[in-house]
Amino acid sequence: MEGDKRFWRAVLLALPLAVFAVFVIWPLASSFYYSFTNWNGFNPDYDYVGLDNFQKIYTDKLFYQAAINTALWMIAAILLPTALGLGLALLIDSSVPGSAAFKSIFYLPICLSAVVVGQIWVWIYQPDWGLLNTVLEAMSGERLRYAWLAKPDTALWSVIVAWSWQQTGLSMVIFLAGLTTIPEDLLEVCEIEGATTAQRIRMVVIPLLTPATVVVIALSVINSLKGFDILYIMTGGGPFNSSDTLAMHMYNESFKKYLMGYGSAISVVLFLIALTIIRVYFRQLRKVDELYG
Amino acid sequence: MARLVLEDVTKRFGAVIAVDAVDLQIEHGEFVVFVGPSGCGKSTMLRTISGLESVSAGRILIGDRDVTHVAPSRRGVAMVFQSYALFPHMTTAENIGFGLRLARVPKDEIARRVTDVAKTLQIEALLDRYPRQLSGGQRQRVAIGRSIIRDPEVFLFDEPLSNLDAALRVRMRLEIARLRDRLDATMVYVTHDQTEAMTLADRIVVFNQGHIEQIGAPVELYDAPANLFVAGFIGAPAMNFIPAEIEAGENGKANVRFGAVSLPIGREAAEGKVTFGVRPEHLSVAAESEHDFLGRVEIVEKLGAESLVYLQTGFSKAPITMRIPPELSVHAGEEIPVRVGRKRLHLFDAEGRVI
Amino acid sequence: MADAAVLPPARPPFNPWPAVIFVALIVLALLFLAPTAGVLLSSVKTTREIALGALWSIPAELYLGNYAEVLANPAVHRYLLNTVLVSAPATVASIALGALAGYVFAKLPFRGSNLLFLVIVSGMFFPPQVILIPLFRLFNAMNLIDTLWPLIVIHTAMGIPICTLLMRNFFATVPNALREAAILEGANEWQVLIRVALPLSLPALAVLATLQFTWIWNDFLWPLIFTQSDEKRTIMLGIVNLRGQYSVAWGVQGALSLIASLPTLVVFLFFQRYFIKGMTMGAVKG
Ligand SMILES: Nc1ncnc2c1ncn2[C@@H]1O[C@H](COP(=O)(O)OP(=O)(O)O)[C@@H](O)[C@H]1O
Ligand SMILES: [Mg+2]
C-alpha cells in the first residue's frame, strides 16, 4: 500500500516539478548568478564583477525613484481595489434588484488586457479631447487642457486610477464569494443583540471575511508586482521617470541598455522584496487557519 | 413583568403556512416548551417572537408592549441557537460581552459582568479561548452566557441541546433547569426531545402543522391528551391505538369493545366506532384468570430497567407495545395473558377528539 | 383578547436604505461602464466624426467600417491565431500539471510535502522580471527566440503555482472515503484522479480556465521579450504595433481593442456560473 503510494507520488509529481524547477526555480537561482556578472545579452562571454552591480544600485538615483514608486504603486494598487471591491460587494450583497447585472458590470474590466485598459485610459486622460478634461471643463466652464499622463505630478496616480478601475471587479467577486460563506445565524445574532449596520460590518462581517481578504490581498500583490504592462503602455515610466517602477527600471536597464548583469541585480532586489511579502503573507495565513480553518 | 402574548399570529412563506393563527399567553417567569414533529413550525414561531421573522398577521406583546414591528434588539429577548452561533474570531469573553460592546458599555463594566456570567456557568477558565478550542458543551455554555448577560425579559432557545451527545445532553438539561430556577425570566424552549420537554417545562405547547394541538402541564398532557395527535406524540414508547366500538354496558354505563374484549369505561358514552388508546405501562402480564386477552410475543427488547414486549393480536394490525418489569421472563413466540389497567383508558372519536 | 385582535397591527417603519443603495450602485455602475462605453462608441464612428471632436458622444449613425477594416487586415488574423496557439495549450497544460501536483498534496501527502507545496505556491508572488534574463538566455541558447515555444512553456510553468493551490484546495474537499472506496474497488490513483476527483472539481477547473486563459491572452511582457518579427506577434503586441498604422483612426483602434478582448469576455461569460462557486470553495474556504 505504502509502496503503491510512493510510486504514484513520484509519477504524478514528476512532470509538474520538472517544469517548475527548470523554468522557474533554476532561472530564479541564475538571476543571482548573473547579478555578479557584466553580461550584455549578446556576447557569450562575460566577466565576474563581484558586488559591482549592487554598488551601482547604491548610487543609482533612478533606482531610488523607482523603489519609492514601486512602494507607492503597490500600496495604492492593493488598498484601492480591495477597499472598493469590499464596498461594492457589501452593497450588492444587500439584496438589491439586478445584482447579477451589477456584478457583471463591475467585473467586466478584469477581462480586458492591460494594453486595452491602457489605451482606454490614455484616451480618457488625453489633454485635448479626453473624457476627463471634457467633463471637468464642462463643470468648471474653463479650458483646462491638463496633460494628466505627461505631468510628473499626476502620471503615476493616473495609472493607479486606471489600474484600480480594472482590478476592483476581481476583489468584488472574491468578497461576494466570501460573503456567501458567512453563516446566517451569526448575522441574526447581530440583529438580536442590536448591532447597527456599521457595527455589524466592522465587528462581524469584515472579520469573518478574513479568509476572502487574504485571497484578495494575495492576488492584488501578485497582480501589482506584475503591474508592468499597464505602466509600460500608459507612461513607459515617464515623464522623466516619474512613474518608473523597479520592474520597469529593470526592463530598461536590461533590454534597452543591455546591462543584463545590472538588470539581474535589480531583479534580485525585487526577489528579496517578494520574499518578504511572502513570509508576511504565510504568517497571516497560519493565523487565519487557526481561527477559521 | 414580562408576559408574552401571541394573538392570532400567522406566518406564511409563499404558499407554505408555517404558523397558523396561533393564540398563546405565557406568564412571567414561566418555562414553556414547544414540541412537535420536524417542520411543524416551532422554529418559525420562535423566530417571529424574536423578530427575526416578521409576522404575516397578528400581534405579539411582550410585557404588555406591542412589539409586532419592533426591531429584535428592542424586544428584550435573547436567543440561543441550535448551532450556538458563536463568532469564530472572538474569544469566549468577547462573545459573551458582544451585546454590551455594541451598546458601548464601559470596558471595565463589561469585564465585570462577563466574569459574573462566566462564574455562573463555570466557564471562567475558558474566557480567553476561541470557539474552535472549545468542546460542544462548552460552546453551548458560552452561547447561553451571551444570552443571559443582557438580562433579557424573554429567553428563546431553539433546540439548544440537539447537537450534543446523549450524556452531555442530560448534564446540560440539568444546568438549564438550574438556570431556569435562578433567573426568574420567561423562557420559551423549542425541542423535539420529549424528555427535555417533560423535565423542563412548566407548560408544554404541542404544535402540529403550524397550529397548537394542546397546551398544558407535562403530566396533564401525558395523562389527559386532548386528541389522538397529542396522545400519540407525547410518551415513548407511544400509546397503543386500537380500533374499537362503544356499546351499552351495566347501569347505563358504557363498555369499549375490541375483538373479543369488552371493558367497562365507568361512564356514559354514545355508541359507535372509536379509537381506544392505552399506554404500554398500563398493560401487564396477568394471572390466567384475570387476563383480558392473549397476545403472541413477537419481539422482546430488554432495556435493563424494563423490557418492551411487542405483541401480535387478533384485533390490531399494528403490534401492541407493553412495558414489563425486567425480571419477568417472556420469550418470542410465547402466547401470554395480558390485562388492561382500568383507570387510564383513552377514547377518541372519529375526528380524533378525546371522548 | 378578542377586542385587541380587531386592532390593525402597527405599520412596520419605512426603510429607505434599499433605495439609496440601489441609486448608489446605478451611479457607480455608470462610472464603471463609461470607459468601456467610450471605446465602444468610438468604434462605431467614422474617423471624420471623431476628428470633429465627438469621441465621447453618441454616434450620429452606426458605422461598422472600423470593424470591417480590422477584420480584413491579415496581420490581425495572424496576431489572433498566434495568441490562440499560445493561450489554448498553455491554459490546458498549466491546469493539467496543477491538477497532478494538487492531487498529491491533497490526497497523498508525505513528509515534507507541505514545505514543497509552500515553495511552489510562493512562485505566484514573484514578479516575472525576476526570471526574465536567465530565461532569455536559455531560450536564446536553444534558438527558440522569435518562436511561440517560449511563451507556451513559460505560461505553463508560471501557471503551476496558482493551479496547484486551487486544485489542492478543491481536492481537499473531496471526501477521503470516496478515494478509499474507489481504491478498494481496485482503482489506482490515476483512475481516482481522473474518474473521481476531477469530475467533482469542475468549478475549480472553470475558475482556473477563466483566470489562466485571461492572463495568458492578455499578457504583454513575455511576447514583448521573446518575439521580434511581425509573424510571431500576439494580439496585444499587435494592437500596440498597429497604433502607428492607424495613428489618428481612433475608431479602428477602438474596434481592434474590442475584438482583441472578445475571447476573454466570452470565456468569462461561459464559465461565469461556476466562477463564484469555484472561488468560494477553492479559494475563500482554503
Ligand atoms: N425561510 C423560509 N422560507 C420558506 N419556507 C420556510 C422558511 N422557514 C421555514 N419554512 C417552512 O416552514 C415550515 C416550518 O419550519 P420550521 O419552523 O423550521 O419547523 P420546525 O422548527 O418545527 O422543524 C416548514 O415547512 C419549512 O419548510
Ligand atoms: Mg427547527
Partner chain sequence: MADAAVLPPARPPFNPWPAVIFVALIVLALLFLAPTAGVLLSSVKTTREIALGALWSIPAELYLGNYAEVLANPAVHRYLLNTVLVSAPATVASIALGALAGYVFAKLPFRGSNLLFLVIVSGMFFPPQVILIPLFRLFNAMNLIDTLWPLIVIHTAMGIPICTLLMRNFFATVPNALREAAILEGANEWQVLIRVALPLSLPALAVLATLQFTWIWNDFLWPLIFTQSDEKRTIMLGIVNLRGQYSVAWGVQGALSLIASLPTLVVFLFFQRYFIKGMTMGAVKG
The other form holds:
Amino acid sequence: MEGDKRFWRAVLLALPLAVFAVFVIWPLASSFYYSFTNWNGFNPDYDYVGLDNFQKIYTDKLFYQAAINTALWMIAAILLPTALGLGLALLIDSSVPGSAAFKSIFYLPICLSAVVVGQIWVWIYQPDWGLLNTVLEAMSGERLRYAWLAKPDTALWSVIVAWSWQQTGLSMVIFLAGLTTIPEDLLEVCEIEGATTAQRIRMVVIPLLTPATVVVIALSVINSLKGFDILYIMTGGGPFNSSDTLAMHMYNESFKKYLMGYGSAISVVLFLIALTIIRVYFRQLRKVDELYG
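May I ask for the structure of the form predicted alone now, the form predicted in complex with the partner chain having been displayed?
For this one, just the chain is written down, with no partner chains and no other molecules.
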C-alpha cells in the first residue's frame, strides 16, 4: 500500500516534467532536426540537406529585412514601455488625485490578449472611420488622413505603438513596486538639502530603481521576441514585408510557402539569438544582485 502511494506520488511529481518535455523539449528538438532537411510539412519523405537551409539564410534578402525589423522592434519594445512605465509610476506615486483609478486604467491593456489588442488598434487605424483619422480630420481636415497599416513607412511603427500601449502597464506596476523600496527619509534629506524634484529623480530614484529596471528590460526583451500574434493580426508582416520580423518570416516560410525545413532553420537562428540575450541578461542580473545584495 505504501509502495503504491510512493509510485503515484512520483508520477504526480514527474507529470510537470513530462508535460514540459512533450510541449517544449520535443518541439524544440524537432525544429533542430527538421532544419537540416527539406521537409515541406506534409510529405513523410524528405531528404537530409545538411547546412543548405542555413546557407540559404545568408542569401535571403527577406531574412535580413526581417532581422532589421526585429532589431527595431526590440529596441522600441524596450525603450517605449520602459520610459512610459517609469513616467507613469513616478506620476502616480506622487499622490496624484485619482491615482488608484489611473493604475487600473493603465494596467488594463496588459490583461487583454494580444489578439484583442491588435484588433482594437486595427479599428483605431482604420483609414475611413478609425478613431485616429477621425480625430486628425477634425483637427485639420482630410489632409492628415492616412492609411497607417497599409503604408510601408508606418506599418511597423503603428504596431509598435499598439504593443507599447499594452506593455506599459506591466512596466508601471514593476516600477511602482520598486518605488516602495526607496526610503522616504532619504528623499526628505535630499529635499532639505535643496535638491529639485528632477535632481532627486535623476540622482536618487532612478539609480535605486536599477533592480526594477533590469526586470522590466528583461521582460520587454522576452515579450518582444514572442511578439508574433499582434503583428499577425494587424499587418501579417506587410505591406511588402515592411513589418516582417524573424518570427513572422519563419511563419510565412513554414506555413505559407510550406518550406518547413527552411522555416525550422530560421527558428533555430531566432532561438540562438534569444538564448544569447537571455544569457547576457542573467549575467547582468548577477552583477545587480552582487551590487544590491
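Owing to the predicted nature of the structure, the values given are computational and were not obtained by experimental measurement. Under this definition, the rigid core comprises the largest set of C-alpha atoms superposing within 1.5 Å between the forms. Positions refer to the first chain, counted from 1.
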Honestly, after the rigid core fit, is Trp26 moving at least 2 Å at Cα between the two forms?
yes
If we fit on the core, is the Cα of Glu193 displaced 2 Å or more between the two forms?
yes
Leu13: how large is its C-alpha shift between the two forms, with the rigid core as the superposition reference, in Å?
7.1
